[in-house]
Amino acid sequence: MSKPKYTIAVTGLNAIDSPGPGLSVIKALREAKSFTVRIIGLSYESLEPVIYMDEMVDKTYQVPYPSAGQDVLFDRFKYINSIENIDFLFPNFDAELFNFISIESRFKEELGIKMFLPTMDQFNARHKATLYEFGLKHKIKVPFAKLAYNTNEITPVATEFGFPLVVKGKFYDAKIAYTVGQGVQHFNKIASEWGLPILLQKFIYGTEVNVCGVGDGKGNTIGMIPMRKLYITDKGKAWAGITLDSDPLLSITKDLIATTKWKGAFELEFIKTTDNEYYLLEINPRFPSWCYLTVGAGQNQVESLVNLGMGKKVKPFISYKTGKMFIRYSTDMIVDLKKFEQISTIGEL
């Protein structure tokens, strides 16, 4: 029996020092066993490296920034879809998910483009600003945090929590402050890029461990793989990591997906303390940039998500390989200026 061929569009093509998940998602799609793919890249800027990786992306289109609104986004996709006839779409940035979730049904009904995203209630419940209350509801330890709208709030929060203090943006970025001055510096830098409010969070000492997985929206965990960060950049991003054998972490994850009936991809970020307690730091409502590690560990979670979105029956993964590492690296590509000019001027390549 021949395998179906899907045209799949992917955002998050910025494979830089703070990489988007797009390249890892595409690599996983290229290794899918149950279907073949034509990959449509969706870029926001002309210098996103994956645009120029011909072996990864068959064609690229620029799309409007999330701030342009849902109508502008839909009109752009209406044009792209008239050419490409897209079957499935992977939004890979937190900042764009609100728009895509809001018009997910419209994409499916009017354009025939399927997605498999969290519900709006699930998306809102796991925001950094409300994560502490989320933890209380689901009986998961979460470091206490406060929202701040100006730098004057740093001193009283630091007096309450002590130093170091974690300063977080509402979408991305997290920095550790050891003094009020550092806190002010981090606050202003993150606010200038991601806006207000800023989250001031109590620092928890321990080891960073993450879980990448997929929920089917009915309470079942289709796949989950825990990873410990081995090397972290100055932006807090994992540059190397290794799969773990961690029954407590898997149990926490499975229970959380069951109680929330999480739909779609997720990344859970934890701190494991020296007392073997797990504190949940973030829930990212999409695949992380290291999700290609799941393929190497025996779970192509990206492939499973597509099959869920296409209405196929998907069996949960029951095992994975421990001791599998990913190591990220940077390289130079030689690109013809004409390609840069084309994507910059007409928005297609």
The other form holds:
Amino acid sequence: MSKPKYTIAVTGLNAIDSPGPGLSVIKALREAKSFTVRIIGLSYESLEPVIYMDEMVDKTYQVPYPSAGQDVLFDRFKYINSIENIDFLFPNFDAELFNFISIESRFKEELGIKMFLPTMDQFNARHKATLYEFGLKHKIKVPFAKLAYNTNEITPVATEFGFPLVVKGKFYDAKIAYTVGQGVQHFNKIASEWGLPILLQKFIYGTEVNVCGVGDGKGNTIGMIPMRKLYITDKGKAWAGITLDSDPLLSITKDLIATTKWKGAFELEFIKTTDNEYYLLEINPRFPSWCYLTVGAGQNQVESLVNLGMGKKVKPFISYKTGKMFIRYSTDMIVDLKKFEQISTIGEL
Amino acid sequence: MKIRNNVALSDSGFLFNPSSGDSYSLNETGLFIVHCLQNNKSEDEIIKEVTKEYMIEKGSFEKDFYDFKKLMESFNLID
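Other form of same protein, the form predicted in complex with its partner chain, not the form predicted on its own:
Up next: the whole complex, starting with the chain shown before.
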């Protein structure tokens, strides 16, 4: 029986030092066993590297920033879809998810484009600002955190928890403060970039471990693989990592997906303490940039997500290989000015 | 003293702990001891085997052996 061929659009093409997940998602899609693909890249900037990787993307279109609103986004996709007839769409950035979740059903009904995203309630419940309450509700340890709107709030929080203290932006960025002075500095820097409020979080000592997985929206975990970062860049991103064998972590993940009926891809970020306790730091409602490791470890979770979105029956993975590593690298591509000109002027390549 | 079941060990002495993601390089003596542990040898049996294999005095080896054991415990490699 011949495999279906899907046209799949993917964002997150910024394969830079703090990479978007797009390239890993595309690599996983190209290794799918149950279908073949035509890949449509969706870019925000003309210098996103994956635009120029001809072996990865078949065609790229620029799309409007999330701040342009849902109507502008819809109109752009209407145009792209009239040419490409997209089957499935992979939004890969946190910041664009609100819009795509909001217009998911409109995309399906009016354009025939399918997605497999968390519900708006799931998306909102796991925000950094409400994660502590989320942890209480689902009986998962989450470091205590307080929302702050003013630098004056740092001292009372530090008096209660002591230093170091984690200063976090509401969407991105986190820095560790060892003094009030540092706390104020981090607060102002992050607030100027990402706005208020700022999250002041108790620092938990331990090792960071992450889980990449997929929930089917009915309480079943389709795939999950834990990973420890082996090499971390100055931006806190994994440059190398290794799959782990961790029954407690898998059990926490499975319970969380069952109680929340999580729909779609996720990355859970935990701290494992020296007492072997796991504290949940973040839930990212999308695949992480290291998701290609799941393919190497025997679970093509990206392929599973597409099949779920296309309404196919998907069996949960029951095993994976531990001790599989990923190591990122950077390289230079040589690109003709003509290509840069084309994506910059007409927004297509 | 038992080495954890999921710990992977290569012939060259490269040891991988899949629970933590940590890896270690053992020297010849370390590898010998871990092989003994994998074969369920008791502490007394290991001390006996090493002193026989390497012509080292029991008292001298015991000190190093208990240091090695403490280190393995701290790395969560043994139960």
